[in-house]
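Only one chain comes next, encoded as structure tokens, the form predicted on its own.
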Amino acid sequence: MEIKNILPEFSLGLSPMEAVTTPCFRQICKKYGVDVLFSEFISSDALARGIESSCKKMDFKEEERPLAIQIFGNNETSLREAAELAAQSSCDWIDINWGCPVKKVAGKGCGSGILNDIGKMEYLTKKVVESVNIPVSVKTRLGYSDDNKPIVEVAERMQDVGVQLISIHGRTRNQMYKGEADWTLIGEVKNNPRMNIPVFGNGDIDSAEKMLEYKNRYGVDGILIGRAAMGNPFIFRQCKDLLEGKQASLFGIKERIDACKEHLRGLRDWRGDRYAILEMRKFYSGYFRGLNNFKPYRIRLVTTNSYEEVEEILSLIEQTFDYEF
């Protein structure tokens, strides 16, 4: 199986997230229209350890697919056996995280930290795709720092090894994610005659109309969505709009609350009511954006400590509001 003949023709992706890209969350970006998923990152060092919290991040429904669980590693051994235990889980292919760009991952030279030793990232990224039978792509950046740029060799170098998908966020390591994004060397890379293989894009897509406008200026094959999804998915419904000649929908607020507490109550099942009330709070600016007088009943929210009233706060929003934004 080859990763091109599962895509459609253009891809919508949400962009592996930690702590973001959890199983119940993929499952409502995939109600909304994205076609492409990731699982968060997991360390290599800790799936082959056989770590249960990094375990538990292969957890998949089959209404996902297609879905890649991502790994990171700096570790030849490790990155193998993680690759063959991804592999078990039926996942439609392996991802490499070689763009993470903060100092826990990167100062071990480990996702983004790779592009100072590009022979390396080969090396390894070639064990990975022959330690396993499904498809390897890989997710990284420019380069490290604004004179170490070198995406369009990285990238061929990539495909040269059996890489079958590069997915490329248009900064450099040392730009974490300030700044604007380049995506004239994604662009490159695309462009790129000697490139065969799918060319995603990432970074700064913030809207359905951004999205149109990149997909035509880059002509990538497909476009991933980070910060700008979190807490709403609304977006790839949006850009699914567009990219079929209408206008983009506008979501009531029954809608939104129904697919935050949908979201709430995937989280509380996945792992309790602690976990689900934490991780919940960097949504609610996302599910509520464009909601006047919101911020009231949103410092509720990420200030209780009781799943019971996160629910009462969110149906006393929908009884309070009645319009679409």
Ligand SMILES: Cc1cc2nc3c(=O)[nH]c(=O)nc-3n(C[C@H](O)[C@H](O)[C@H](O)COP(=O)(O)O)c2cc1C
Second form
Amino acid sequence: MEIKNILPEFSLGLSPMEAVTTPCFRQICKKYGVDVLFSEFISSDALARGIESSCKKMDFKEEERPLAIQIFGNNETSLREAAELAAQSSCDWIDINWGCPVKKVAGKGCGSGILNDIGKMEYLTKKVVESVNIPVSVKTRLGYSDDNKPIVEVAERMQDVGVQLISIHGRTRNQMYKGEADWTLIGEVKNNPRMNIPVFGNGDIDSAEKMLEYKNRYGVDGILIGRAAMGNPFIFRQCKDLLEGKQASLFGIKERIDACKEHLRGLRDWRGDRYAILEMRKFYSGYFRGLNNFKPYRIRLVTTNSYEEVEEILSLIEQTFDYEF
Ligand SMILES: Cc1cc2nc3c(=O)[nH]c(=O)nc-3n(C[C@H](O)[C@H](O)[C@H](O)COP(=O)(O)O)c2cc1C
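What I would like now is the form predicted together with this ligand, since the data block earlier showed the form predicted on its own; can you produce it?
So here's everything in the complex, that chain up top.
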């Protein structure tokens, strides 16, 4: 199986995000039309050691396909072991995270920390490709710093060691999340005649209109949406609408509450009440963006420690704000 054979002509993807792209949220995004899904990043060291909470992050349902499990690390043995374990989960392919900029990851040469040592990036990627009989993709950034953006060469070298898809976030490691994503180099990778694997662009896509504009301007094979999808799985339907030449759909309070409750219940079923209560807190402003005078409800949602109360507040919001927005 080759990745490009199971992708649609243009792919809309939910960008991998730690503690966000959980199975239940991915399933909700799927309902709204997302084409490609990735797990949260999973430490290869932790997977190789059999840490239960890390192994749990490999859970997924059939309906989520095509789905990639994303691993990160810097140690050849654990990267290979983690890739083998991920492959046993029967995911469609393995994605290597060579993009995470946070100190505790990049500082150890994992994630985008590897962009200081392209030779090692190439070596480790090749070892992962060789260790499994399912495809491998990578997600990375433009480079390490402003004066070091080797992504065009990196993409070629990834392709040459057998990587079948590359996703590029248009920032450098040192930029973290600051400034604006620069898509011009993503376009250069896509237009490089040496490249024949799919190239996905990523960074700052926050509306269906911007998705369509960037798709047309840079000609990428897919676009990954991250932060703008948090509490807003509806963005994928809106993207699909525009891609099909239709007007973007609007989503009323009932649909938003239903998605939010499904998300809450899914997290509870997966990891228990406490995990659900705490992890949902970062999603409410997404689900209810645009509601006038929502703040007092949000404060209650993010301060209560009772699962039942969260459900009650959500029902109250539904009764109070019964208009389209
Ligand atoms: C909370 C959060 C967690 C993230 N976790 C991951 C991760 O596990 N793996 C990964 O490749 N990128 C991760 N990212 C980066 C996103 O996938 C994406 O590349 C980045 O947010 C830029 O896209 P956006 O502007 O659409 O959000 C994370 C980003 C955020 C905000």
